[in-house]
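Shown here is one chain on its own, the form predicted on its own, set out as structure tokens.
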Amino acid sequence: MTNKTDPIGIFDSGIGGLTVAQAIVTQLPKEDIVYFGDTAHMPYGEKSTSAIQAYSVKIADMLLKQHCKLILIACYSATSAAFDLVKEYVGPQAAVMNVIDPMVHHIQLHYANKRLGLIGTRQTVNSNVYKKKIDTLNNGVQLNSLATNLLASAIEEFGDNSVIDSLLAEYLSHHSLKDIEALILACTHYPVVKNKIAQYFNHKITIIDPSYVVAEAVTKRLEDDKLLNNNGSGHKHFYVSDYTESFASGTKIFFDEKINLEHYPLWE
């Protein structure tokens, strides 16, 4: 049984998931935190599918042994390839939710007959789900997807720094993005360089930033169940599967504390 005491757990590849981990503790300032950055496999966008889901699985069940009482895929990588298989492998154990699920919600309630566009990995533009999901809401969304493969490990390994600039200008360019209103940034890492992104649109379109919104549907999620928890410390305990200095200067860039990372292998 799960408590309203027991931590929010959050798994990504690496530092994108920070930016919901950030937005879920500016929302839920009381809730305890277990965070896992998968930094030895990363980035999961260049994985192939049963990849993604053995390392999902195996983080799945690292964080029921933190007795997690919510699990949030925050990875649209792994939402697509593996969503369905941890949610199967944790059962009623414990909660379960993705990052597209939220934005799909998002999207039907303010965007109708709106022509957007999105950039993600090769995983997640080439599973297709959220065109998918998209085409069964039937409310004239145009979904035109980009696939931007080396954008997350560069922002991995060199956060919002100028070297990022001609990067994005070559993504940002392609003809598919053209006259779109909006556009969805459909991996947790690319809000480091969402200012980045507006600006290379002269701030003419929204960018559609999913840690805000999911980190909303977690609260509701929370509240629907009963767990949210008003009275905790705000405990934070992030694991690592491989320690390396871009991932900790990441956890300093997005938490102002000081945060300790503890190693664990997903496999021995």
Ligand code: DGL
Second form
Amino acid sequence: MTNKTDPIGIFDSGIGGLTVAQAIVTQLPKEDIVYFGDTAHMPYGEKSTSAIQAYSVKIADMLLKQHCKLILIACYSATSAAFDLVKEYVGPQAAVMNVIDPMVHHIQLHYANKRLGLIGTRQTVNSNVYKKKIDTLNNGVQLNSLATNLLASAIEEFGDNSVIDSLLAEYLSHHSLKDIEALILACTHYPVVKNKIAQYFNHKITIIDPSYVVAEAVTKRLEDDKLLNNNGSGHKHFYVSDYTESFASGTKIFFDEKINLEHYPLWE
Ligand code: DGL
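Same protein, different state: after the form predicted on its own, show the form predicted together with this ligand.
Then the entire complex follows, led off by the chain already shown.
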């Protein structure tokens, strides 16, 4: 049985999910947040489906032990590989959400008959989960997906640094992204370099950063389930499976306050 005052659990392979966590905190400042970054196993995008499933279930279990009322898989690779499994594992103990379904709904509402590009990890693109969901909309959206394999790790390491420019130039010049009207950032790390991506396209196309769409979907779900907490303390607790400097500094950039960061190995 969950309660309004229970925290929202958010997980990702590393700092990427902080882009979504930040949007949630902006929209729901009174909610308590428990964030898990699986830095020991990052990058998920290069892992097998079964490995990502094992990590995701283990993290969901940890978040249930923290009494989370809602678990958000804030990672596209984990959503593609493990959403159904995590949902089944969690059952009625908490709501489980992902970062793809809210965007598919957003695309249905705003991008009918458009030619869209999508960039994500190898796992996200090869799983074809995003494309299959878009295709079922049957609303004339043409989606061209491109795996930008090294980008998330480079962002994890360097953040919004100029070394990313050459990587972006290499990936974004791919012919599959020619003549697109908008580009979906289907990796939670990519909003960190959103301005660089917009610059690459000379600000001529829309760069779709799903963070706020996902935060709105979380708000709506909590409202519908009567679990929205408008009077909490907004406490935030961050856990990582391996302590990394980039996560510690990344957290401080996203959340300009004293951070509770704890090492929590998934397997002893
Ligand atoms: N967070 C992952 C995602 O959204 C990207 C980083 C990784 O490969 O672990 O797909």
